[in-house]
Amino acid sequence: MKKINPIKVGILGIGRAGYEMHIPELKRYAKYFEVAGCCDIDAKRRKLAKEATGCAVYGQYEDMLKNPDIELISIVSRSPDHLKHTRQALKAGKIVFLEKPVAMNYGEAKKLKALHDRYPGKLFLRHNRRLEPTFQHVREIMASGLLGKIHLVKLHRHFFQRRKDWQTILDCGGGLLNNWGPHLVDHAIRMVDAPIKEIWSDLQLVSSLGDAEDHIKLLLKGANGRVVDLELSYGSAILMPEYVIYGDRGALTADAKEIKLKYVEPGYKFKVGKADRGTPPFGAVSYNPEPIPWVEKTIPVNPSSGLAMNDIYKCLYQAVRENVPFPITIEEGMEIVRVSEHIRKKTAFEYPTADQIYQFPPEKKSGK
């Protein structure tokens, strides 16, 4: 039996993610981790962290970094500060577990890669939705060949929210592309499963109360011809399936609990293999010249790894203490940022003024 050597963690930022995600996840793996420090500029948040963990609390990041007992820093600060806070922690000799977005642009991502190379084995990226059970299971089905050659993947995350926090404000680093975007752009890249050759995107502001985008439409086309169609929206009142996968032998839809499959029995060979130039008969026989032996079933989501999103800290422990490869590489994190930056640059995203919103149709200007 392997000896467990717990990692002492300092958490930077006791916001929603720090308090409602990181602290519970660390408690889930209390035999692997000890929360030794929490830092936040808000005294009330420090008090909450103290009550939840019993750890030392800090109002200044530099003071927490001076604690020699803290081995790892989980950076859960605001997005524009991620690179700066990562650099400070690595320079102080700490391991870093970095929340998304890992960088605000590709220039920052390259600086992050330089830090990764300068401090090998010290920087890990928390793209925890790589462990989303449905994502894992759907990927396994795609790879199995059950659906044949995959030509179209649809990814949906639909909500309707009138959100008003800093995540909706551009100069705070907000916007859906920086918030949920890194998770779903990562999924889209993985689902393409080939070098990306074409990108089309559209960003809109629909229902949130800030000035940043809250609706994303993205099309990626790979060198393999596969298209991934992504919709991520806070402005969609009717939900769509989270995953829809189309192949030349079947298809599936999936959500968080179950996967619905319709496919041709493996091993079945279609009997009619050529088109006929002649005049077709009446009826639908030319559309389906032979009966298709469809198999339809519904199965529970159950990926072979047995891992879920809140197991990301277990993966981190194994990477730090047992030299097990971490599921997200620095290069994959950089590609997420590169594609996201390309989405921004390709999208002419200009927010309307209040006058433009409410004057419809536009007033006609009188002329001589």
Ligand SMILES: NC(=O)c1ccc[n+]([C@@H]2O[C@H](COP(=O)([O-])OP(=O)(O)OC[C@H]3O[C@@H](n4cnc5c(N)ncnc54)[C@H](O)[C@@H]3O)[C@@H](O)[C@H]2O)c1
Contents of the next structure:
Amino acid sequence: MKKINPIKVGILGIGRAGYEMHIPELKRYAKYFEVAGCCDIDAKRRKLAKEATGCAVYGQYEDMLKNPDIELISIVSRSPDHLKHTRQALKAGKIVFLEKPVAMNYGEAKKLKALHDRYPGKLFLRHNRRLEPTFQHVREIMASGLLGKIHLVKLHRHFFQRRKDWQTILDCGGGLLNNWGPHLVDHAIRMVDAPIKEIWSDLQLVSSLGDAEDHIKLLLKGANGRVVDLELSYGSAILMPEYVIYGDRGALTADAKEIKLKYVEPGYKFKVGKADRGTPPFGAVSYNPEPIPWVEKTIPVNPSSGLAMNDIYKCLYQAVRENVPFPITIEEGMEIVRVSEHIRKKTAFEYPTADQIYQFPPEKKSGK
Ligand SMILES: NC(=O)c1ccc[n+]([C@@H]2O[C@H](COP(=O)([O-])OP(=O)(O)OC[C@H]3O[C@@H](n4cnc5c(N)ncnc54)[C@H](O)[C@@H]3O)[C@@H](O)[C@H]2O)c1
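If the structure you just shared is the form predicted alone, then what does the corresponding form predicted together with the ligand look like?
After this comes the whole thing, all chains and molecules, with the earlier chain placed first.
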């Protein structure tokens, strides 16, 4: 049995993600991690963090970075601050677990890559939805060949939300592309499974109360001919299945719990293999010249890895302490940002430049 050497973690940002995801996930893996520090500019949140973890709390990030016991910083601050906070932590000698979006644009992603190369083995990207069980299981089925050659993948993540927080405001770094986008653009890229040859996209603002997009349509075409069609939307009151996959021997639909399959048995050979130039008989007989022996099944979602989204910290421990490759590489993180930037540039939304982006908390103007 490998000896466990727990990692002491400092969490930056005790917000929805810091408090409701990171703290419970770290508690779930308490044998691998100790929460040694929490930092938030908001005193009430520091109190909550102290009650939840018993750790030291800080109002200033720089003070938490000075704690020599803390080995790893989980960066869960607002999106526009991610690069700056990552640089500070790496410079202070810490390992970094960085929330998505890992960069606001491709220029930032390149800076992140430079940091990654300068501090080898120290930067890990939290694209935790890579571990969504349905995503993993569907990918296994696609790779097994059960559905034949896959030509079309439809990904839907539909909600109807009238959100009004900073994640809906452009100059706060909001917009669905920065919010859920990194997860689903990642899924779309992985589903193409080949270099991307064509990208078409559309962004709209439907139901959120800010000025940023809340509806994304993305079409990717790979060098393998496969099309991935993604709809990620806060403006869709009727929900479609999260996954619909079409191949030349079957199809599936899937949601969080179940996968519905319709396929012909592996090894089954279609009898009629050629088209006929003659005049066809009346009726639809020639549309399906032989009955297709479909198998239809519903199976529970159960990927072979046994991992779920809240196991990402386990992967992080294994990467830091046991040299197991982390599931998301820096190159994959950069590709997500590259595709997102491509989508952004093709739209009417006016994305602020880095120096226009709202820094949190807003600086007080003198004389007011
Ligand atoms: N991976 C996921 O599934 C997931 C889910 C939700 C959010 N996120 C990401 O996490 C980040 C935070 O999102 P959120 O919803 O928790 O936001 P939030 O606004 O709820 O929380 C941010 C917290 O950070 C604190 N903060 C901001 N700047 C700070 C600073 N300089 N020093 C100390 N504290 C600071 C704020 O006071 C607040 O408590 C975002 O980048 C978001 O994209 C990821």
